[in-house]
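Okay, so here's just one chain, in structure tokens, the form predicted on its own.
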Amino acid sequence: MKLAILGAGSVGRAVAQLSEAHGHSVIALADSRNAIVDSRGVNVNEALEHKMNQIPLGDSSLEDVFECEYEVLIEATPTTLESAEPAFSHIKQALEADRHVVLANKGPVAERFEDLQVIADESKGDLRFEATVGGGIPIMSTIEDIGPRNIESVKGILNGTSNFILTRMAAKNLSYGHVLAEAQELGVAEADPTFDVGGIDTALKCVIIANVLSGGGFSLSDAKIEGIQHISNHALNLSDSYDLTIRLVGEVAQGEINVAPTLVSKMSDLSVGGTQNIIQIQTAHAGVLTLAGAGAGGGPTASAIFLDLQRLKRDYV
């Protein structure tokens, strides 16, 4: 399929670099400043080398991207809240042109789900967003296959940065501040880690799940959120003495969204370590289904985008 990729961060780069191996052609690639468009296929490595050297990707504009003959828009720009712009407008323009859209951007489906559904329902294009929740773990497609009506609750660990910090604090008896600095040095945490350690990222993912299960009606303001910033070594040591540990758990159940540090048994599936993610889906008839894997990063998130592209190719080509 012919792809137009908006966003040249870790996810956009990974999708661009892996597209040919998955049988797709990148005919447009844009960052926040400019774009490169080539109907014969963009030279991805050259374009990304330009970006790395702070040279413009190309001499095209965002308007040129939307005017090219792409089949699928990959929206991988940074997540914004409330209005979810500019991503929402990008999606709207593509769907109104009857093109398919695949999202890695959480903002639009968390904050403006109903608006998106109205536009998607009137389009010949399809809207898919596997990559918005859980990185490479196929959470959205699993929920789709089971059927939202057959799911009673969903809970799990959905942020690798927070999980890395809690795991490292407990294993080495290190302070939150010390481990956060380590995580930032390793690239596991951002310079401003609030989005992750404050529970916002996990909450956005839970809001998306809640919207899918209920057909909409939720935004970030509906979530009860507590981060890990105030977790102490004393709390971790005390929980360890009872063979427990602390994890940042997000849960969607009975129309409520809760994100908070939670005591879990060390024998529990939820005690995954490092940057791993895990999700437990409580079904009405099949018990609990557990999915685990890499929940963040360019490669895992790109794999979720390619899963959506595979489904589009199956359904429309």
Second form
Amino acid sequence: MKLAILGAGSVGRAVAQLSEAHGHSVIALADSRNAIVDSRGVNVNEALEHKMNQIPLGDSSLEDVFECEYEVLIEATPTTLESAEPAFSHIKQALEADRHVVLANKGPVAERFEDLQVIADESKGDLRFEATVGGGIPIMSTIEDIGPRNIESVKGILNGTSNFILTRMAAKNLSYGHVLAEAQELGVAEADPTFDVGGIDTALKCVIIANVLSGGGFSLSDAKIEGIQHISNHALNLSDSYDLTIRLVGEVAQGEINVAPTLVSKMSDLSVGGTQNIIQIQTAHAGVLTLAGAGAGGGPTASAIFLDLQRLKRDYV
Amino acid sequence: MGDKNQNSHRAYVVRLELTDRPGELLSVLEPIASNGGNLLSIFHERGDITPSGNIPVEIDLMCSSEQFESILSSYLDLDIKVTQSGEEKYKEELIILLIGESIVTDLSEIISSVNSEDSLSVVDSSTTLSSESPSEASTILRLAIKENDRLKAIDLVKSVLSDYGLHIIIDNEQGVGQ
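Switch over from the form predicted on its own to the form predicted in complex with the partner chain, please.
So here's everything in the complex, that chain up top.
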């Protein structure tokens, strides 16, 4: 399919680089400043090399991107909250032009799910967002296939940064501040880590799941959120003496969204280590279904986007 | 998963009638201790006398079923009148981790306020006080809960502890003893 990619961060870049191998063609690529548009296919490597050397991607504008003959818009700009702009307007413009949209940006489906549904319902284009939750783990398509009405609750560890920090604090008996600094050096945590360690990222993902399960009605303000900033290595040691550890668990159950540090058995599936993610889907008829894997990063998130593209191809081409 | 030895232990209740004699209460506690049982609570109302002139006592304890049998047979040997016994009262276990400065100053008050709730009982606890940062003081409490409804018990714990400025971390339902 012909792709227009908005956002040239780790996800946008990975999608651009892996598109050809997945049988797609990138005909437009934009970052926050410039864009390159080529109906015969963008020379991805050259454009990304330009970006690395701080040379503009190309001499086109965002307007030019929307005017090209793309079939699917990949929205991979940074997540913003509340109005979810500018991503929301990008999606609206594409759907109103009857194009498909695939999201990596969590903001629009977490904060403005119902607004998006109205626009998507009137469009011949489809809206998919596997990449917004759990990186490379196919959570959304699994929920779609099982059917929201057959799902009672969903619980999981959906933020790799917090999980990395808790895992390392417990394993090496190191303080929160020490491990956070390490994670920032390794690029696992952002300079401002609040979004991850404060539980907001996990909450957004839970809100998206809640919206899918209930057909909308939730935004970030509906989530009860507690982060991991107050967890000390002493608390982890104490938990360890009971064969327990602490994980930042997000849960969607009975119309409520809760994100909080939680004691989990060291033997349980939920005690995944490092940047791994895991999700447990409590089904009505098939018990608990557990999926685990890489929850973030360019490659895994791009693979979720290709999964959406595969479904669009199956349903529309 | 995550089974500890204590998980084969269950909560039991024994109702006894004691004669009004010094040392009588101690004699019913001794078999619990010598059999390795864990005393949760004891209710001994001295003014409340049965028609036969005895004092009713209710004892809650945690132990294995084997231990419970030998405790009961000790009572038989000692001629202590057991009016009721069984595994009934506490249905579930709940583990909570508390973090905050008030653990340094108010730990015993915190534990007794949890224990003062009829449906909650602290089975054991373990505490770490950090001298360099009191706000990191932590304690873990293992509770036996009477409530069938775990969520109600969690709400109750949170409301009992709401004035202490603590971070309360609850165990994942599927993580403990399952």
